[in-house]
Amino acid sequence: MTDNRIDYYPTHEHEGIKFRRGHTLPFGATMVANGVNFSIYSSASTSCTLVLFERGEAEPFAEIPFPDEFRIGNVYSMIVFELNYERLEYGYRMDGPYNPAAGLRFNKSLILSDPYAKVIGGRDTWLAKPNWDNVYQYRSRLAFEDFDWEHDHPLETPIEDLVIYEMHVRGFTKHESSGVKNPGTFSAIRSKVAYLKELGINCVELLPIYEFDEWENSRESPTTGEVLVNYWGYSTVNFFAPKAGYAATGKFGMQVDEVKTLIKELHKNGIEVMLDVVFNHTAEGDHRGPTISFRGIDNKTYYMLTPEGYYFNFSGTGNTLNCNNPVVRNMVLDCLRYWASEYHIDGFRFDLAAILGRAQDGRPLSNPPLLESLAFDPILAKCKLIAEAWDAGGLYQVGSFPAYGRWAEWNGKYRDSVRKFLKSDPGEVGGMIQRVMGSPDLYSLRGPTASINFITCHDGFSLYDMFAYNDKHNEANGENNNDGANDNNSWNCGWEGETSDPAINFLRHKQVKNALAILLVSQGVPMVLMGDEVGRTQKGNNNTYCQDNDLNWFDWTQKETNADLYNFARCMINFRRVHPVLRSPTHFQYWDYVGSGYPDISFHGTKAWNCDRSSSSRSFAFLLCGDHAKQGIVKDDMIYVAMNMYWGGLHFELPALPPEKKWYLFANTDMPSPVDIYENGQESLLANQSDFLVGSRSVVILVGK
């Protein structure tokens, strides 16, 4: 068949590359009828020159200036004829003034990364050393669009049903013992869905896998010789384009269909895949960093800047995005669209989230509209939206985050509140029944699904360092330990770091498994650290970043030395997930509106029905009444749960259950491996009814059916 129609036609040649004009949106390159539309935008340039490469060629083919009359307000576009779809590399050079009191750096000297770009070649093979002298570092490239889906599409599971596993891609299979083909990519991770699965979680929250550079701030261990890169990755390069050399198909241009094959494949297995997204900041630093995009195309548009022409920075890490700029606003809502649909993405975690809601002079906004369109936006509508919310800047969040009945956020004063109970510190059980409530302090109108509940994340101690160190131990870092945080409210059981003392190793793993009960009981959202289940340290650093090695590497063989650990975490995972009772939507009332005889949640003490609030005290217990789960529409059975962080054993007396109805013993931390903890369905009948000694920093878990 012929094409005729009149836009299929060039209408301009330049030294040989045929064009014409293009569409404004969307912005980007993208494949059309016998050529590709490339659109993009810049409010303060004079001029824009398209630079056209042959893949990883070091000089352009072909560059060409955009004709005047080829921009619409402040958006260039044209479409090129006859190019090769598949071994394209294109960016642009933006000319303009260079007066950085102003807020402008234009240099059209460089070659700049199209920040709508949906594939970024120049990073292709994780740790390649990079050619420093390129012109062109971070090459844009096409995205083809014709994945194979089959049925797929993202799992809508309710959130307060969701357990969340923070994973790093790399971390999560790179280690020897992971015994996987391709480790420390998203190709590996498919061998480990089985893992997943058995453990119980139905969540995966992957650390940044948008475009990085690893070798950004690279330099030698002092106190290993290892080399030191970003590997958490919070320094984007494009917000577009996943991470090549996550990919073991990357060097091939395949990171794309690989990172689709894999949410794929966890989809068939029932697990949800959530992006950790970074829109704070950008990998171009401050005045000082490198211009690899936004800078040049339009410094004042993509970054809030001082009055002097310097760069806010409320991340820090030099600058600050400029997200509630309309523009900005709308590149953050197409890259987050462009997931959900491109990629079937089920939620996002937005890092240091306050910034979200920072005006253009930094203030924070009382109806911050970037929070608002997010909440609102039809195409995200299903997506569950996870704030982390503070910033570097000193705003606090933390059950004020402008929510617009859609936003959760990361829990940080539950964080702090299990982690100091768990250290038998005093006056924490009144925050404690907060916490085990989900948060109604904090969340009153927006019931326990707000809270995603966590102790431990990437960004501090792992939960085994939790209760092996009191001092993080930084030096690796090449920071002279000023790095990471100071109050991490942790507590070595005795002795710093690792020892043969049979009594303090078996304190630690209670105390892991406390932690695991606490979390797992509590209502809200839970979230995991990847290798917590197994007893992952990272030998006292609560910084881990620049660590690509076993600070970070999910070490598999744990999975057998640490048995007792991941057999624990395993059961109490499915315990939550088979009594709908821990998981409501919303919050409990303290009364009793089924008829059953009994509240919904009740608080008790050593006597029953007591719950001793006092500062001085350091155990609780709290009984879920399972006829009220789902308020009222299912049946569950009763769950009692005993917390003693005093270090003494405690006779707790136990509520009378129906005459029908029996105590049985599902988890007892003080005791060892294999009878701390039941299978569903095998928990063991008590032959004392009426009264159970939990043992110091122990936490007891009876069923009642």
Contents of the next structure:
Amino acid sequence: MTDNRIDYYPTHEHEGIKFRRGHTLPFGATMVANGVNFSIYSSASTSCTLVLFERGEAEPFAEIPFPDEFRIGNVYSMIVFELNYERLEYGYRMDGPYNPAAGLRFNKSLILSDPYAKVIGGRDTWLAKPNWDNVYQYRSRLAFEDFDWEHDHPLETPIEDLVIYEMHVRGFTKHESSGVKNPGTFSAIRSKVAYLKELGINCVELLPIYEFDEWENSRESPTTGEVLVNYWGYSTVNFFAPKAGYAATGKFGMQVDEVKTLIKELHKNGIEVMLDVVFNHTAEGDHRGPTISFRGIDNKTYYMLTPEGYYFNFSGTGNTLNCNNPVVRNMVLDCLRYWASEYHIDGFRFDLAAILGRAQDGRPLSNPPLLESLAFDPILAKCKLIAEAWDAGGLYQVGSFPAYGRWAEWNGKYRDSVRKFLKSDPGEVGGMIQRVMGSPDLYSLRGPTASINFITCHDGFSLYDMFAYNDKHNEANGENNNDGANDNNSWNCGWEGETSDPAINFLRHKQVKNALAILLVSQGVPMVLMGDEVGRTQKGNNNTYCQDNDLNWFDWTQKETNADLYNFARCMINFRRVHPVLRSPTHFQYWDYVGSGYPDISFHGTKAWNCDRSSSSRSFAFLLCGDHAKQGIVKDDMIYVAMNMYWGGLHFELPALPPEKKWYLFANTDMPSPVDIYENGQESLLANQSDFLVGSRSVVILVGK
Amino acid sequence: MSFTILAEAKKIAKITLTGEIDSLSAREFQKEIEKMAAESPDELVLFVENLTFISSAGLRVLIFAKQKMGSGLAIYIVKPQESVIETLEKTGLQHSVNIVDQYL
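Having seen the form predicted alone, can you show the form predicted in complex with the partner chain?
Everything in the complex follows now, all chains and molecules, and the chain you saw is the first one.
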């Protein structure tokens, strides 16, 4: 290879460090021949200095001001030679006016993280006490981008075929019962891949793994004395860097390799990886918060500001990222492209995504350029894009999120309908019919794949707690129980909290099974919250964002103590996976377009072909015709689901099958384990083929074959 | 320097690694690998009993060796310390190499 490029050689020297003019793109620090290319954007600064540290050292070993001729437009760039990639930490000092009313908050005494840094040091080990006197807390570092992926590739599973598992990286294996090496880390999840596979999960959605500071707003719990931390991590320090404290190798700065290794392993086992991404705000908070990066580099570009220069707060956390500023829009795009291409991420769930559709002054846009760019981006073309279609500023877009044929939504209305139906509220049958069909009332033009169906998520009660508590019990959070949602639609089954009453405990387990059954037979894309399959409890706390303890950790002993729930969840999830008629990519049409003699879907009640949708009704049934599976492309069995949330048993007349078929029982939540559910393919032939007594508050699933 | 290389380039390439492999020493390690690759060895044997740490750059040299010498190359890592084994495991490299107590 010839070695005669001009940019392989330095032209300048400062304090013994050799450097030259750099390349403006890409932003961030990039390894180039013989050196590192640094590039950073700032629209209003007057000058910029690159600050270089040896890893962990208190004082920098060099500070190199960018010569004027190194700035093109608003971008400073330089190549620095002979740096030790692995030992290097860097940052910037930005000089410029301090004039908050004009949106300018420059302070050159501070060292700032690179918004494009691929690794952040300073919080390398979870809850290792930081040195608060450190002049530079969150240190930008370099990452190798040459991981050996072998043949790996994002899986591109059709979205309607996914069963999503919402999971916290630390919480999944941190409990001592997990029995793994390095509990609480990316690496430990690899030891539990077999569990996920057995359960039938084919997509994990990880709660935020972008670098955040678990120490942010840390304090003592008034009830337990434990330290309360930022456990969920919905507070981004840097969008490109994985959370070092979640990596067993974080102390060696090898988190990038560890995350990629996990993703490669999950992909080998047919499991997709989605990230929960938080672009609505950053960890810098409002004007009282720390200046880490964006505020000091280009405050008025990165944040939405009021005319007085304060921070708009549509996120409820102090600041709002200025997502539809063209520069920020590009950063979001660069970030997602980076995760899709360098980490092989299969999809993204956008926290408070309604903010991504707001203009720079906060107005909701009818055609938000960021959402459109993401929908049509060539690199993200096969990624799933899922919006949490509301924000803390009151914008609620479930059913109306600007989708461009691509975006799916967390269907909050699904959650609300199912919860109310499960606690026997009147007037819910009509809504439930929409929900089990994939919410055509909300997504008539977008199809059921626009609906991410969930009953529980990290935010709110766990599924077990939905049936053990009427009210939230958040005292351990130290906010006088004022935090967390009040509209939970939960029902304690007759006793608040734990009880030894076997009837109540049976009913609670039955309700958990009812919920899982409904979720997994609904059209759309189901999402299960980590631990709900084993009855995980948060002891009534519905806002466990700060609890790094048993309230959040998956207790693996529950797989045995609640074996009935685990078995039910596993069979239900796998039932969905083996029956394509449950996973239609398009809405059902209520008619027979394949000549099977049955419409694709039909609704029933205690009388077959006769569904009572009146407000006093608390029960209904539906029949799916397997010949219509995937629009008639594949053949499946007939599936009949009866849901009775009335407090008494009801006889359901069964729709007649074609003469060659018989009804078999797959699940009946009114029965004790193990006869509540059968392994797929081993369903039990019904003695009475024309009538089924569905118990009080029970779900029955039959297979016609 | 905390790092030494003893190389005997024949069909079996042997290298002894001691101390720590970080991005600086990894460069020397890589140069040795490049030299040995010219001889097309069948096996690469790394004696690592006295190696205390291998960094990301060091791991990359192992992958580089496979790429340079062909996927048929068998890599033996002899008597690694627990911390080195852990690093190989957490980064998924244990599948690409043979971890052994003794090389015969």
